[in-house]
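Heads up, the chain below is alone and in the form predicted alone; it's given as structure tokens.
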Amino acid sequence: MPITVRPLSYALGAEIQGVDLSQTLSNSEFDQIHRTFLEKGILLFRKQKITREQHIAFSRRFGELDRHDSLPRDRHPDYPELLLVTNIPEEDGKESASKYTGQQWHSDMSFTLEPSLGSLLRGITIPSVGGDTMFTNMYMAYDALSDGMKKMIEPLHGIHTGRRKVLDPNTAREREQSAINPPIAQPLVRVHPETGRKALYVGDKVSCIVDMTPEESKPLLDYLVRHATRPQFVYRHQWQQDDIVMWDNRCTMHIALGDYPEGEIRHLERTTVKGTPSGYYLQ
């Protein structure tokens, strides 16, 4: 069955049809998928009943996988390549460490020196309604800025942290995360290493601009995030069981909405493809 491509929205995204990710893809099939990934920024694969091993194997076709040393409490105990995005309580009954994962506009692993190339998230248990994820096209956001704004922000760096929207009630974990992941300065504008296009690189986890005070930084950062998430740049994904969604963290940003009934299970698992080094530790 030939591979077909269906656009997901005007701004970004494509559904890849005619593939079974439980089987090894030919080089020509993978090349077509990879080209679409670079062009569309997001890929959707529906009805993929695959194992964890198959999820990891397909992800490795795109590059080296992160073992999530920067998020040790969120990774699967037997598969460090898998990050758990789940609200299933811990064995001791405590709230899941990853219940609120992603509920800010962000790009994965931007708070590390090797921000993610791409992420592949598999929907295993989906709520009866909601649990959506929104994505935005950071190429389009950059291109839509005025020449004056582009010139002003191009030399600037934002300070990225791993802090979450809802602070972890486990203070030991918060201290651990701060020690593992000190703040990283990343450029506000990055050049995509494969396409050569410029994209905004901001988000809600950017706390400040280097050499500015938080008060000075806030109006500019708020404007850039608000601009980047305008409706015409955005795709909203409604999850189905056995979906796999892959996105390019170098030119997209995303947010988990948390819009599902309290008490229902939402369990997803993510592989993270390492990207090229970027940014620097603050002295």
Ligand code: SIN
Given for the second form:
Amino acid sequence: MPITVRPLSYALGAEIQGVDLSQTLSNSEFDQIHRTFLEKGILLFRKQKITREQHIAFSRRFGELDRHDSLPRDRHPDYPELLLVTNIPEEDGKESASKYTGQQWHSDMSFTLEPSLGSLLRGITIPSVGGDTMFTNMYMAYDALSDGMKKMIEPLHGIHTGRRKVLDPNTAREREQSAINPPIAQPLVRVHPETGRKALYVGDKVSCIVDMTPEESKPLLDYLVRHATRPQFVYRHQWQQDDIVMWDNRCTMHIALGDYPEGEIRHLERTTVKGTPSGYYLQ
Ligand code: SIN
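Okay, that is the form predicted alone; can I get the form predicted in complex with the named molecule now?
Starting with the chain above, the whole complex follows.
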């Protein structure tokens, strides 16, 4: 069956039809998918009834996989390449450590020195309504800034942490995250290593700008996130069971909306492809 490509929105994303990810793709099929990934930033594959091993094998075509040492609580106990994004309670009945994963605008692993190239999220159990994920195009966000703003932010670095702003920072998880992942400075503007295009690199996990006070940083960071998430740059994904959504973390940001009925299960599993080194530790 030939591969067909259907745009998902004006700003970004494409559905790839005519592939079965339980099978090994030929090099030419993979090349077409890879080209579309670089062009569109997000790929959707529907109706993919695949195993964990097949999810991992397809993801490896894009590069080395992260074993999630920086997020040890959230990885699958038998498959360190899989990150659980689930609200299924722990065996002792405690709330799942990953219930709130992704509920702020971010780019995966920005709080490490090897921010992710891309992530592949598989929808396994989807609520009856909602549980959506929104994505935004950070090339478009950068391009739409004025020349003056581009010049001002180009040399600046944001301080990225693994902390979640939406939750109580004193939970055991948050304490563990801060200990494993000290703050890291990342440029506010990154050059995509494959396309050569500039993209904004900000998000809700950026706490401050290097060499500025929190008071000075906050208005600029708030503006940049608000600007980057303007509706015209965004695609909202409504999950179906057996969807695989892949995104390019170097030119997109995403947020899990948490917009589903309490008591319903939302269970997804993610592989994370390692990217090129970026950023530096703060003293
Ligand atoms: C993530 O940020 O990787 C998870 C996104 C989601 O749960 O929709």
